[in-house]
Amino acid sequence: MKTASNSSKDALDKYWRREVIRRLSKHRSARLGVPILLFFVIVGVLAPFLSPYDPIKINLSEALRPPSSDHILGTDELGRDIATRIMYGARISMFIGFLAVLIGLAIGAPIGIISGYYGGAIDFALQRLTDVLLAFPGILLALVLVATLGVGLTNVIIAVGISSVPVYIRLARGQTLYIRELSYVEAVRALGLRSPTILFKHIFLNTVDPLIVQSTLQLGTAILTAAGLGFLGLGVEPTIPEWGTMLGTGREYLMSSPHVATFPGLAIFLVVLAFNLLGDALRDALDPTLAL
């Protein structure tokens, strides 16, 4: 049977969840970002039903056709329908983004929390390693990793994920340094609660909100980094309809057939913008000091 304190806590949690949803629904950035994301998610999921064309099949007789009633966004240099490839590419680009962010979060957050909680030699060693990773810009670190691991979807996800690890380490560590000095953490420590329990229940769970906000923003960065690798020819295999690879191929036809590069580039721009808008909205919605 629940105690009165547990019931009060549950009621407070439910109220705060409703308040966050209310804030998000009223935030102008969320109103703009969420529909864009929903659009690309829907067209990605329903791509086989929305387009009669094969995203991979080559038809040279239809190569470099401008936008028309048959091909609303035109065709590429191999006669493939660009709208179809963009729809299928939404799956690939978002898949890369979500998995890469998950890797960065799963590795970086625990390291940052452990570093900030224990301090001392552990903190020093982990932060010097983080400094080394931060010395490389994200795209450069991803380039080095892909060059080492090789080209391919799995390696791109790993490379982009690892390049985001130091961001999560620093964020989680900063939050932990603040939380560990709060009175309730000192109280449970004095009561003899074990460190793993403190780390999870009283520190990690209180860093979830900033980690969610950072992950939303990081999704846009991950998609942009993956697209950059594809643009440079170090992304997924050329046959896979990934937006960065499409953009890299289309640059050769900018003067004669600009639509080949324009539409994949516009898709990247819109999705990255949408994630940034959603991240800003979440940051404001999760801040109880702001009146929205």
The other form holds:
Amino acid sequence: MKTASNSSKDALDKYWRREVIRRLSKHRSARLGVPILLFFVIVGVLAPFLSPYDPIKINLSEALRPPSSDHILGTDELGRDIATRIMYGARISMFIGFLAVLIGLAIGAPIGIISGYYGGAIDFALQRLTDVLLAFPGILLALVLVATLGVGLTNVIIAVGISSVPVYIRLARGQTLYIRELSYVEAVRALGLRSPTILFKHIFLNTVDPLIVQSTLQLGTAILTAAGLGFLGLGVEPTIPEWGTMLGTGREYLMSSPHVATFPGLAIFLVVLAFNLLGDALRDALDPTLAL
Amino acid sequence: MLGYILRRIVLAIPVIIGVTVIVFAMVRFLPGDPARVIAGVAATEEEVETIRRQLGLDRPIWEQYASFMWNLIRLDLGKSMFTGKPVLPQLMETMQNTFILAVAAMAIAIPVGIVIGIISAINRGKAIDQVAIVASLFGVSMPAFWLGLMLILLFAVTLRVLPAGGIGIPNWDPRYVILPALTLAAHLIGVLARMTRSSMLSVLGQDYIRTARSKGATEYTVNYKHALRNALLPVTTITGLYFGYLLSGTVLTETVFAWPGMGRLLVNAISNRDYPLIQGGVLLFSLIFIVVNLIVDILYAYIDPRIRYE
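I would like to compare: after the form predicted on its own, may I see the structure of the form predicted together with its partner chain?
Now the complete complex, all chains and molecules, led by this one.
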């Protein structure tokens, strides 16, 4: 009996997963976003093979060269090949983005689910705490954290990650509040299942879809925030080829060598755009009420 | 209504206290010895001690917080460690410039964003809708600091029609505000266009719209008289709540355009490790945000009475 219902559930899951992928492959936004992301992932991974240049080594005799056949995107103020630095920068930005989103998710989602499930005083206290974090809008919370922790790759990841925590708390809580009232949760509670089991198996697993959609969009936001910190000179160590930092230094040479600022910015824009496109597509594809 | 307003204000108090705790804790949680970090590596032992005493870091933590709060209530935010000038007047001076920029950005973004959203929704699925969808996604994904630089390249360097930065004081010149305001507005335009479109589409799918159509109302009347009004309700809230994000966006935009506002002041303060100024700036940013949200909540409850009984 149990195995039978399990296997039919598995089959249903499998069917739904295939359906989501089918919907994604037909979705216009995904068709635009996925290739852009793949492009940056591939150039990031293959950077050492795709470029003959070193992303860090200084070569002042080649400084501030405009785009040419040797340097397709030109060189920066220290003579480094900008295309190469953008390729290596893809690694850095994706790395920061993924880790920051993971931090936000790992801290925010459990707090949101507990807050929504238990309600009452716990919920009230956790929500006021969230309100406090939300009172530092946009890049401000990341700035506060960087001003305290100091700059550098690790601190940037922590700062950007923590600044996305309240977003996840709100989302997971809202979703939990909705699921908690559904009859199946009432049913498992009546069956005498313990709260931790209900929380994980019946609530957390059903918040996964919106969390995936939010995380995809949040990847774009995280990369944008980290690049913003870099632009302000409050990002990673200056030797690391991070797009925002490159843009920030390129700004000094905007009048004479506009290519130095233009291309790293274009890379940030394209990656953020791609994550937003994919997030939009995922939201539609994961929505069973939408006919696609 | 009065009860609702009071409840909202009471709920804002713990948030404000929480914000002061975080701003207070910022300096105390500097890695290592805060006084040493603030004084800088080159400082002598005496200089470090002076700073420790100045900031009261040698006293018990609750006493430090109590005096921090007492100073706040007396509107004393301390002195800049860099210029030695009191923090509050500096913030006030820059705040008005930031407000000018934020309001100008709103003035651009609200009509543009909403109009794009309406056109998009009414022409759902057509080419113009696709263009609008892509354009608004561009706005949402655009790094403001990059957009700002590109606008400078185009309008200030190449075409030479607009200034590249500054504020044009003492002879207040509106040309200086155009590029920074556009830069700051881009994201909000995208957000508003997307919001308006989806809100409009969901309203157009409702029964009363079908009723209006079936009784022979023209397309114009249906779209603008019946649908738009209701579709704009959620858009209003988002716009209000967005004001705070717009303020935080000034941090980047002001830096690009050397606009002498609060955002730029804060960034410079962080670079200089000027902690009293950082604390004051952060505090003011989030207080403005809290107050604006409070006002938006109350206005929204006034427009839509259902909210009050939530």
